[in-house]
Amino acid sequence: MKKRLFSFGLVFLMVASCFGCSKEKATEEVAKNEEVEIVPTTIEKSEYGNPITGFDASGKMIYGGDPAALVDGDTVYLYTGHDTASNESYKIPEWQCYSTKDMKNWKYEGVVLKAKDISWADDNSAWAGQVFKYNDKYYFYTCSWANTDEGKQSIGVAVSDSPLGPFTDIGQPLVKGSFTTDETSTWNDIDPTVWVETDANGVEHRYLAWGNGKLYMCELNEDMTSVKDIDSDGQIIFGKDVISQKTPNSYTEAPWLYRRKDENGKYYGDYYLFYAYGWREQLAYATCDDLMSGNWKFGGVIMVPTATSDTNHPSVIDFNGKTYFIYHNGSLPKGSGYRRVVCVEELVFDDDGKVPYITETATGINGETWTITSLNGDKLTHIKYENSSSDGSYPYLGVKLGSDFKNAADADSLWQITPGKADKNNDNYVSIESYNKPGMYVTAAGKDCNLSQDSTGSASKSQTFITIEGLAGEGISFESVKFKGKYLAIVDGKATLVDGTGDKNDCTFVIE
């Protein structure tokens, strides 16, 4: 490694000479200023973590939310919309897919269906959907603004012989928005989810649920592309064949049906409805023992609003003996509720079947965390705060960063160290991301450092540091990429930038 040597007495020497100061006095002042020896070095970084999507086949960053996962044999397929909005409005022209065989290494599989290929749909409203495998065919249940139905959102379905498509739409909505006559908005009919199982009497049931503000439920015929006529009277009637259910507490949208399995793969216990709760959207769940009755019992809120997105959307799957909770946030640069990305946490049910609180994390199921403590014993910590339900509180910028904050939790002192955002191929570059506030990074802001989201996509340099051998002769120091010659430090409990000529213990850290 090359060493960079900076003499902070050199400038004084030059000035002293210009003004006729004595050589002896200048030499004395130089001696008081030690050289800061800069030796770039590398440290361990988290190779895996959240988000699990956010890239295309070439590695280029792309956005996409409303996750829906499908387990098919030894593979998980993950479907999302493709967010292409440049401003604060939805623009989602297509659905894309990722796959994995180990929940760690994800492959971008490309676009599987475009909204423009659905004859009745708006070209830029590829909203939330779910793919379900049935009798060796794959059924993609979608929702879109319907050009043929008073401009209302409607539920559709497209069919394929492969989980990767191409999917072919059936040519008309499966459920038109105008059919659900108790509508309170033109977007009540969104976010379809499917559940199929055989009951104790050997009768197979194929359930479809959906809705924003309203929760609708029906059964499907064996063709999976038409609504079942429950009493065989030759008519599909709203209120009989399609039920508007009493919604659980603060139900907003994004329903996902799920049921647990025993060690033999047999379903047991209550049905779970995971859903988006309130606004900004939290995630919650409810349970019932019969899907069509809709007698939902509220289970509780399990995830607060994310630090970077106003919406959220759950997907829950079992794979290789574990249960996974999949959701979205806006943790990529310039991310928001209109430019989303998918994350995952492991879900472990309590012994009584209750769903415990799930923390949104930067590490997910495979990442690593570290603590960063100065040689003076100050542990790098962000101030404790709860993500707000008020849109006006976002984006979070300039969050206090330092040490010894009153009431700070242990998790507020955990960090994921990632390849540097300014140049991920430079081994000496790192970025420091909050463990429990994903998308929030240690940010150099002139004299000070804070915790901020890169809400404009322009903070890569201010959120990247060069790792160098500790200025105190041990440990690690972090030089700002944006402010060269300035080092992350904790002084009097506050995160700041220093020039390295003071107490070097302030800007030298032990990473554990």
Ligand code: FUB
Contents of the next structure:
Amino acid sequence: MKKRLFSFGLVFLMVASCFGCSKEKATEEVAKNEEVEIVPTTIEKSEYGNPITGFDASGKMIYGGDPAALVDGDTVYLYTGHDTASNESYKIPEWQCYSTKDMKNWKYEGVVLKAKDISWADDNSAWAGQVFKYNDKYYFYTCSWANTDEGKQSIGVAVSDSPLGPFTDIGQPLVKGSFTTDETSTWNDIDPTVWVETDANGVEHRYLAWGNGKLYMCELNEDMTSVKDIDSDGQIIFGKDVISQKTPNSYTEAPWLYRRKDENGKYYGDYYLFYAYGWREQLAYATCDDLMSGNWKFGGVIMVPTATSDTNHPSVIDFNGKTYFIYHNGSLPKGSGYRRVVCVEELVFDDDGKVPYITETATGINGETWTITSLNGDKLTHIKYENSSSDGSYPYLGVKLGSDFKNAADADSLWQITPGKADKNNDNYVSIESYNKPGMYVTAAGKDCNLSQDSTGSASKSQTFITIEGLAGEGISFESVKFKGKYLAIVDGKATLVDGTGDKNDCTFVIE
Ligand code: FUB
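Could you switch over to the form predicted in complex with beta-L-arabinofuranose, since the one displayed so far is the form predicted on its own?
What follows is the whole complex; the chain from before opens it.
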């Protein structure tokens, strides 16, 4: 443990000189102030919260959204597009994969398919997809801007013997954008999701659903790479073999089909359609008892827009006896709807099969939260606010932080303390992330402290603090890495930075 001697008197002398106080006054202050030891110390940190992706094999930060999880034996494979845009438009050249056996430790498995290796696809449009295992082969249903077909988004499929690829595209779109003639945009044909099930008569059905603004549904042949001629009239006809369904409430895109299983692994109850709702995208679900009927009954909104991304995208899986709800946000530095990362929460169905509201959290299923309360009894809290549906409200910067917000919920006072963003290997460095506004951190901003997203990727120092033994002689104090010699404090209900010469209980905290 490193010790550093710090004289409050010396600081007073320097400050007084700077502001033109008389030499006599400064000398007086030196005499009054005692010498205090600044002792960097290590506190417990949360190592396993959200996001669960955002790194490559060397640990370098990378982005990727549109999660699609596949359970294969004892492993969950998680596929994402690779977001590489530096501005606010999509640049997604490839799909990458992560894997886990315990939903805690995730391994980057690398790139499994590149858009440039799909002959008909634009090189930078590896949009949302889903990998499905069928008869020991892995089918990667994709969507991309088509180089042909008037440049419309189209649905593709690539095949592999391994969940880790390489996947080989079939050489043409599985469903061309121009095939769905009720189009309202050139990107109606995106976001494929697959469901395979044998009905009560022993007939297997292989369903493919997709769509932005529209919700399309068809069945696939046993080859999994062609649309089924449902009425066996020798041709695939839009409206008969591929159906444009009535969309559930405020359906935007990102459909994900799911059904619950009983303890014997048998499907039961309605089908669930999880989807992106409205704009900025919330997540919602609908149910029905027959996928081709399109008789969707709205279930409700289950997640509000995330604090950091305009889109969201659900993936729901059962693994080792639990159901997981996987989605994306922009919670890493410089994150946004164009630089996304994947998060996970547990989904526990209500007894009647309803999906309860799910909070986007910084901690996910394995992180830890703490409260941070000053020795004067002020609990570090951010002001309560709903994430806006208006793009203009983002990124959230300078959100009020303090202790005196009358309507704040308990969750607004919960924090995930993570390794410090400025240097994750420095044991004495921490960052303090909001539990219910992931990607929003306690930020030292000169005199004050606020809650902000690091929307430019340049806030790592202002969002990192050195933990030191409490200046009041107990507890913990947080020294700003950006403003050395300044400590996080709550004074008169407001989070601020102080130099430690005032009431030391303001800048000394109990963490529980
Ligand atoms: O990644 C591009 C598009 O953003 C996806 O296809 C949509 O679901 C949205 O997340």
